[in-house]
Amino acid sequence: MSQRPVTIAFDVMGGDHGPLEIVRGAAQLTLDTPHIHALLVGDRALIDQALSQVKHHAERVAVHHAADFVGMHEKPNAALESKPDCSVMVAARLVREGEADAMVSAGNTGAGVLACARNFSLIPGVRRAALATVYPTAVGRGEKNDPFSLILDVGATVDASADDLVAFAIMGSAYARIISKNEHPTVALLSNGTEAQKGPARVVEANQKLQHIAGLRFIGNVEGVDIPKGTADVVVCDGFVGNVCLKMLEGVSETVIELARYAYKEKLLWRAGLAMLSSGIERIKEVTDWEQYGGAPILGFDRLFIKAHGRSKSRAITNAGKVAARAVSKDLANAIQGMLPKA
C-alpha cells in the first residue's frame, strides 16, 4: 500500500554550508523516497542555482522565497523581531498553513524553537516543549539494534516542572518507539541516585507520578554513569542538566581523539596499537555516526521540527527529512497525547 504523500519544509538558509548542501539533501531525499515532497524555503535565486547543480525529482520539489536569514550568532528574539520573514519564520509558517507537514533547519536554534512557539501549537497536555537528542551507548536496542539512546529535555526548557519532566517522558518514549523502531523502550529519570526519593524535589514528584503512567515502561532513577552505558533508551532531565550532560559528553569524545592523536605522535609501540585498532575505530565512527540521525527533534509541539547540526551536509539533511516525514507518517503528535494523563 503507497504513503500518503508529505512534505518537509527545508530552511535553506540555515547552517554552516550555505544552501548548496541543504539543498543537495533534499533533492536527494525526493530522489530516495517517493512519497516525500522538498519545500525548499529560502533566497529564491541561490535555491535555483543550487537545484541546477543537483539531481532531483522536479515534481517533488517546490520553492518558496525569502529574502532574510537568521545568522547562527544572532540573539534569536532580536532577530525574529526585525526579520519577520526570514527562512526559518516563513518555514514555520508555511507548515501552521498546511503547506508542508513538518520542518527542517540546520541554523540557529533558538531561533528555530521561537519560529515554532510562534506558530505551531502545544500538544494538549504539554506545558512546555523539549529539545531531544540521541547520544551513542554501549549497547543497541530496538530492531535495527540502535547503539543511540534519547536525553531530553537539552536546553528547550530550562526549568523544568514534575508535570514537565512527566510530559517530556512521555514525548521521548513515543518518539523512541516510532522513529528508532522500539516498541517497549525503558524510561528514567537522570538524579544523584537510583533511589526513588533521590534529587530534587521535582524530580522525587516526577518519579512518584511516572510508575503510574500506563503503556510507560519506566525503570526509576539513573546516573550520569549510566548515561552512556545505555541503561535507560530514554533519559528524562531539565534542560539546564541536559545541556550540561550533553557538552559534557561532546568534550569526552574530542578530548578521547586528542589523546589517540598524541599516542600516535609520541610512542611507537603506541602508533602499532592503533594501527591493530584502526577497523574497531572505523566501525565505531560507523555506528555513532550521528549524520544518520539527522537532527535533534522539538517535541511537544503538533507539528514537528528537526533540528539538524549547524556542520550538517547532505546526507545528514536527507535523513532529517527523512525522520520528520516518518513521525507525520506515524502520526507522532497523537501517540504522545494519547499517553498523557487526563485532567
Given for the second form:
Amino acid sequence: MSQRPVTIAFDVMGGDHGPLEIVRGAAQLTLDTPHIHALLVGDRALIDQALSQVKHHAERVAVHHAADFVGMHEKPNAALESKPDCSVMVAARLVREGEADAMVSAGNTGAGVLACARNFSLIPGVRRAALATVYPTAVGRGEKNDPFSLILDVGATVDASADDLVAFAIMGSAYARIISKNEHPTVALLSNGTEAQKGPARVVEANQKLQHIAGLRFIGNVEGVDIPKGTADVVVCDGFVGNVCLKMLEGVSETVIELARYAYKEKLLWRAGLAMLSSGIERIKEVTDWEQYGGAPILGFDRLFIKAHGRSKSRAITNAGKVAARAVSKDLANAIQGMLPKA
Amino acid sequence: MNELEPKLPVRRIYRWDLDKTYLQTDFDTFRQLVRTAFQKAHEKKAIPGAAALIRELRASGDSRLCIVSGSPTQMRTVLTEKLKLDGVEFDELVLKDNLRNLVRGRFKAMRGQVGYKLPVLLESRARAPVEAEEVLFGDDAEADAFIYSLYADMVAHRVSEPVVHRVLEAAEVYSDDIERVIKQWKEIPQADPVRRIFINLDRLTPPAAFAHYGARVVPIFNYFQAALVLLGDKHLTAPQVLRVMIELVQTSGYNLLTLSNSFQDLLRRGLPIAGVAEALLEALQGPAAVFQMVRPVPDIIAAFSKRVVALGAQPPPPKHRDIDYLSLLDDARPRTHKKRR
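Coords for the form predicted in complex with the partner chain, given the form predicted on its own:
Every component of the complex follows; first up is the chain already shown.
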C-alpha cells in the first residue's frame, strides 16, 4: 500500500556547511523515499544552483524563496525581530499553513525553537516544549537495537515544574516508541540518587506522579553515571540540568580523544596499542554515529521540528528528514496527547 | 486517420527514441537485456504520459512521427504491436540492423549510437519539407542530447565540416560511413527546423549536465513537463495538456503536489511557461466533461499559483552560446568508452 505523501520543510540556509549540503541531503531523500517531498526554504538562486548539480526527483521538490537567514552566532530574538522573513521563520510559517508537515534545520538552535514557538501551538496538556537529544550508550534498545538513549530537556525550558517533567517523560516515551521502534521504552528521572525521595522538590513530586501514568514504563530515578550506561531508554530532566549534563558528556568525549592523540605521539608502545584497537574504535564510531540519527526533536508542539547538528553533512540531513517524516506518519503529536494525564 | 481523407501538408515532425524515452526499459545488465528481448508487446510498458503526449501531438493531422531506436530490427513486430496497443500511429520506425553489422565485422558500429542515429536523422530530414519544424525526444542513458544537437546544428549549418569529422572519429564511426554522412548532409537544404530537444531523465541526471547544449535542450522528469513547454511553444493547446495530465493522474498516481512541483521545476530552470497557468485555468473552466475529473479547479490553480509566488523574482534567462562540440566529445563516445566522471 502506498504511504500518504509527507512534506518536510528544510531551512536550507542553516548549518556550517552551507546550502549545498542541505540541498544534497534533501535531494537524496527524494530519491530514497517516494512518499517524502522536500520543500526547500532559502535563497532561491543558491538553491537552484545547488539543485541543478545533484541527482534529485523534481516531482518531489519545491522551493520557497526566503531572502534572509539567521546566522549561527546571532541572538535569536533580535534576529527574528529584524528578519521576519528569514528562512527558519518562513519554514515554520509554511508548516503552520499546512504547506509542509514538519521542519528540519541545522541552523541557529534558539532561532529554530523561537520560530516554532511563534508559529506552532503547544499540544493541549503541555505547558513547555523540550529539546531532546540522543546519546550513545553501552546497550542497544528497540527493534533496531539502537545504541542511543534519549535525553530531554537539554535546553529549551531552563526552569521546569514537576508537571513539565511529567510531560517531558511522556513526550520522550512516545518519541522513542515511534522513532526507535521501542515498543515499551524505559523512562527515568535524572537525579542525585536512585531513591524516590532524592533530589529537589519538583523531581520528587514528578517521581510520585510518573508512577501513576498508565502506559508509561517508569523505572524511577537514575544518576548521571547511568546515562552512558544506558540504564534508561529515556532520561528526563529540566533544561538547565540537561544542558550542563550534555556539555559535560561532550567535554569528556573530547578529552578522551585528546588523551588518545597525546598517547599516540608520546610512546611507540602506546601507538601500537592504539593501532591494535583501531578497528574496534572504528566499529564503535560506526554504531554510535550521530549522523544516522539525523537530529534532535523539539517536542511539545503540534508540529515537529527536527534540529539537525550544525555540522551536519548531507547524510545527517537525509536522516533528519526521514525521522521527521516517520514522526508525522505515526502522528507523534496525537500519540503524546493520548498519554498525557487528563486535566 | 481515415486513408481516404486528404493528408495535410507536414508542418511538424516529432522524432522519438524508444527505449527509456517511450518505453520503460532496463537493459543495464545482461539478464535485463535478455528479458527485454523476449518481452511480448503487452508486457512492455510505456513511460507515463508518453503515449498521451504523442496522441495529442498527432491530433492536428499535419505532423509526422518518426521513431529511431537502437533496438534490433528483429523486434520490429513486437514494437509495432506495442505502439498499436497504445494507440500510437507512426510514419517511420527505424531500428538498428546489428545482424548486418555483425556479418560485416563492424563491431564498433554495434556499440555506437552517433554513427547509427545521425545518418538516419539526416536521411529522414532529406525527405521532409524544408519548412517543417522539428521537436526531438530522447533520454539521458546514451548520447541523445549530443546527437540531436549536432543534427540540429548540422542542418542549420552552424557547425563546420572539420568539427563534424572530428566528432565522428571520436565516436568511432568507420571512415566510409563518415564520408557518407558528410555527403548526405551536403545534400540537405539549409534550414533551422529543430525547436526543442527533450531529454527524459530516466537516470535522474542533474539537469545542469545538459547546460552545455543550450536552452533548446530541455531535460524533463516527466511528460507533463514536456507538454507544458510545448504549450508555451504553441505545439499543444491547454485542453491537450490537460488530457496528458489526466492520463498521468489516472494511470500513474500523479497528484497535485507532483504536478505543481514539476511545473515549478521548469520555472526555476527559466523555461518560458509562466503564461501557461492562465491558459490551463481557462481550459479547466470550459465545458468539456472530461475535465470534471480533475476538479476542484480552485485547488489546482491555487497549487500552481503558490509555486509561482514562492519563487519571488524570476532571474534573467541564460545567454545563448554556441555549442562547443569538441569539448563535449566524450558525450559522443559509446557508453563503454566514456571517461569515468
